[in-house]
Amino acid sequence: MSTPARPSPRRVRGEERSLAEALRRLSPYLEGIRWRWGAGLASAMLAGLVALAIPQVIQQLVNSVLRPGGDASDVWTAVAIMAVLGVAEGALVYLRRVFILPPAAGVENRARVALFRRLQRLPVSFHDSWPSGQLLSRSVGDLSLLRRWIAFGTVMFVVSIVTIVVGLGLLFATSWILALIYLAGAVPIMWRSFHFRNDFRAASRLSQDQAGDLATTVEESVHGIRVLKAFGRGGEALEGFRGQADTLRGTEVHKAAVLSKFISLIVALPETVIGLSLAVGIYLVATGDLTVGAVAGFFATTAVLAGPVESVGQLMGMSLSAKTAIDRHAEVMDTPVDIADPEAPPAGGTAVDTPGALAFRGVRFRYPDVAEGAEPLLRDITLDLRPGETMALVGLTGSGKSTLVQLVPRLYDVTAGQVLVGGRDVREYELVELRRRVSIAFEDSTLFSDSIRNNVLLGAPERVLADPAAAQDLLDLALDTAQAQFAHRLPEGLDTEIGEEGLSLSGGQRQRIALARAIAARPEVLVLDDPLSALDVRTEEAVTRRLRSVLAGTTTLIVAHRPSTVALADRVAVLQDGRILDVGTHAELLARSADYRFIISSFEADRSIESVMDSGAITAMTGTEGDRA
């Protein structure tokens, strides 16, 4: 690949919601759950009061029991009313899962397809600057977080709130007196929380952050493993991996604390008032201004809520992790699609003037991470193919040819000028059709892990793949062009399932297979970035020559590396310092430019154009594997 280095780009953290402005960024994903929710929380808060029926029920009994002439028949009534409330509370229990966890589900589901298709429509441009790791984290740990928090968190933190609210009113309805002692405890913890919300949602956004980095080191890693045992650089890998693993211990060990020390607060404080309320109740009894049923009553309702104070700091917790993850959510949801389909069709309708036509018409282009003001890496590149010709693209490295290639399906858009498909500007096409006219075939061959068959009719039209016998005709078409016949002698033929991004096959294989597929899309232009790399001169020429038969009447641009490529192409253009230098046949290119000559030199020596343009010797060769080790 000839695409220049750039630099690296950085990514902009969007912008600091409030909690509420984060639940309303998931309103698209909370259809049908609004009402189950709300079933829920009834539910959970209806558990929640029974649970706090059960000490008055102490505190009548106690009291029923102690007056005098008391009848001890009411125990067995007690112990039956809170055997009720206790089956009550369980069936509550029960119902708010059954309400809320499955649409919880279904809302982490939708929150993932969505984002998976903002990937899919997002330019290259957003893939280039983001780590896959991140998005890898945002799109796995971060909804998981959500799904826990909607099913959990949100429904037992207003629980808690409601249960800590109606105990406080039964506890000042027992004694005023040992009430404001317990709500005094309270006061602290309301301090500490301003404090708590902002330290530990700052250590949530980072450790959220950092884990995506670490994803990121480790995908790398493993599709870098071959890189990485031949060089023998698995131990500074692993000290590389240990020390962002450290930085992430480091950072949830302080989110830990952070926690703690909040949760320690709420649970010591009303721990130490409760111990303060019961001297106080022991001398209101004396004096006889409580009775020791409310003294039962009190305290078995403070055990009740010590779970949703206790809780309190946990939840509170988990909501600002679960801002923290639509945040991060909402981050590449509102990133622009900057290369998208036209607002409305073009006048005219969608006819082709000349179907297979490829034209460039003042081209300008710079990277979007590039600063303004600079130099374009493209500028005012004219060229113009003709239907069905071959032509070559040469240049020397970093000259901008992998990039000129990648403006005909409009991986990136031009900064200026058009690109012409069929004599119409490619951004007037829908993506769809675009891609569907304009196949292109990367170096970097990109398989994915699937059966032969899959990836190579990965872009078949969908006439075709209607109808299985024309697929299989165009699935060995393909093939047989690509000159990968090697695919029916893997182990389960064309149905074999390649390892993760065909690392299973050699270069030379990986490439065919993409080459292959590239063809059984039947495109009007194919681009081809260097596709033939890693094949020796004879297979390249054999897949060259089988191009020209099959794909007879499609345009063709090749950048090409190998004299042998040129030398096979109908026309060759020269690219230099992001301008069109010359274009003509080889022949003529040789005779008057001494720039094309120094290019061609510089190709690799030992590739003879004499000997690739000796057909007959090319014809004994056809049937070769060719893989370059």
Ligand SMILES: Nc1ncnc2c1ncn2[C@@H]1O[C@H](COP(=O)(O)OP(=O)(O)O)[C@@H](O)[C@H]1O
The other form holds:
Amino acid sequence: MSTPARPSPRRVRGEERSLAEALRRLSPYLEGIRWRWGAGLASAMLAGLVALAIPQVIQQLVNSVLRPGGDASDVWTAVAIMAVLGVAEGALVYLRRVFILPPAAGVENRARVALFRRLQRLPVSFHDSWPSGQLLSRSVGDLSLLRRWIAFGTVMFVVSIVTIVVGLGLLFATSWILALIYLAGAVPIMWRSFHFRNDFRAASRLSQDQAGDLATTVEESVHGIRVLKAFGRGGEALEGFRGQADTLRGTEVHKAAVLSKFISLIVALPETVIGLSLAVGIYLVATGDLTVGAVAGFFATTAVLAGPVESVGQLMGMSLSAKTAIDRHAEVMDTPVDIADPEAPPAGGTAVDTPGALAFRGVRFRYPDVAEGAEPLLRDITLDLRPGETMALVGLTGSGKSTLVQLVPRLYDVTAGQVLVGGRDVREYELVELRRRVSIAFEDSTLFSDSIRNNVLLGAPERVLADPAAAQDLLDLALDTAQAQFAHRLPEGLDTEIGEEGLSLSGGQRQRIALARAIAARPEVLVLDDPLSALDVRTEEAVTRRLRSVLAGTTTLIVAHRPSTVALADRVAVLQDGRILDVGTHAELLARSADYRFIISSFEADRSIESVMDSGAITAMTGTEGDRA
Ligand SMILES: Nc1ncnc2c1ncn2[C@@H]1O[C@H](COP(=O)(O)OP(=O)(O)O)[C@@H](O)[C@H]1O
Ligand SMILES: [Mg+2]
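For comparison with the form predicted on its own, would you give the structure of this protein in the form predicted together with the named molecule?
Now the full complex is given, and it begins with the chain already shown.
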């Protein structure tokens, strides 16, 4: 559970796509499906026409057999023809599925992979404002709806319409009076279906969005289950969930009501009309205007039409849901990726003049979701780190330290000014290249459910990974530097799988694995955002000392919280009120800056709490001894 109340997703508003436009949006995924879809449609269409041919045979049969002196052998001919038609219809239905189902699953798969790729490319600011459940429901529920719609909905919708049109033609050919009566029942259905379209679209969009919100709640409470349990908030979480689930249920019921009203109309009306037609039909036979066979054929045709007439509304509902799914997919896909590779290589070539140098030049920064007029969080930040230098960044909580360091690997882009790595603006690098040169360890260390080995070697250079011995050396060095030797003592050593997000490790253990991961990436510039905050003072000092010798050639910017770490840095930069207040050695700053002394003394205050924790309380709480190396 990160922040309890997240802003609602920024929607790409004001553009209601038509169904045709939505379909055009799908075209990148439709490769290879077009002809098969066409073949499937042709099969389904033929199957529909075969079904309509059967009443014609019935009409002939009734007229020839029942006419005075009729020939009984006609029955066998008719039966044979009907059997052939029945087998043909079955085979065509089978063919439709064979043609369409596999490529429809392919479309679903391509759309899902494209969405995932997009989510990986979209900047961190996108993920700040989009709840994860929305993304989950978009990548799973919406896309499987889309597959069913492509495989079944689209084809059957076209086939139903064609069947209805051709069937009506046959009805008119049989008797225009009876056909008009039948049509009188169909017109109100068409009129209703116009309103149904709008009502159902609104309900369908609402229910899909609410399902996304519900998924977010589930995701958050499963993720934060420890917090909920520890604070005894399970009941409240359940209440909240129940409220949301009730709202969704209400929407679903409303959606079902809209649909069932429409369906009841399209079922009841034709049946009433058939009763009326029957009376008129018998009258017409009595007056000799119509043959008995024609009446039989008429009703057999209306029986064939009943299916398409009943399902056409549902298929329309499905098309609307599918359109909503496409819109929701497009919202994510159309969100601009504003942190991307440069469009053209920089004019001065791609050579780096000073490998390892890191500089901030007049950097201003405001979070993308903060109002334009607001005072920027960071203002006129100018800092120069020489290659190989270790600089500590200190400041009070909320002063913007984490924000500043995230600008280096371009997790966010500066609002104004420049960040330079190796003397080149970070925006001139391809992202892969930049992130190869820069590596970062966060305070809140996220690990993946994988082995310790794979977690640590996540960002290791390819050439090292290619050589198992070298990879092992790098792994050992990284773990050793991060004081994470405890990993060797885990049940299966470095191949121990750690649970989801590393929750089976203690906070301090996780931080050290994350630190080892940053080290193993062998970067030119290492950015450490308070990566030792969960360690006790002695382990932290040991890590810092080892870091300095192992990373002698690596430029390091470290957000620090403890005087001991700060003292080991070559220089210290003080961040206050969004500006760099002063830069100097620890001793110089202590001597000349009252603000610095104030900040450091606030760290000392923290330290007295740590000494209490050091006395064993923390070990008792986490139940691990690894933190006390
Ligand atoms: N993603 C975000 N969107 C908007 N504001 C943010 C975001 N992340 C942090 N902030 C705000 O920026 C300020 C600085 O945060 P941060 O850089 O984390 O400070 P520090 O690391 O120095 O404690 C805080 O007021 C915080 O609320
Ligand atoms: Mg921070």
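Here the rigid core means the biggest group of C-alpha atoms that line up within 1.5 Å when the two forms are laid on top of each other. Numbering follows the first chain given and starts at 1. Remember, it's a predicted structure, so these values are computed and weren't measured experimentally.
Core-superposed comparison between these two forms: the Cα of G493 travels 2 Å or more.
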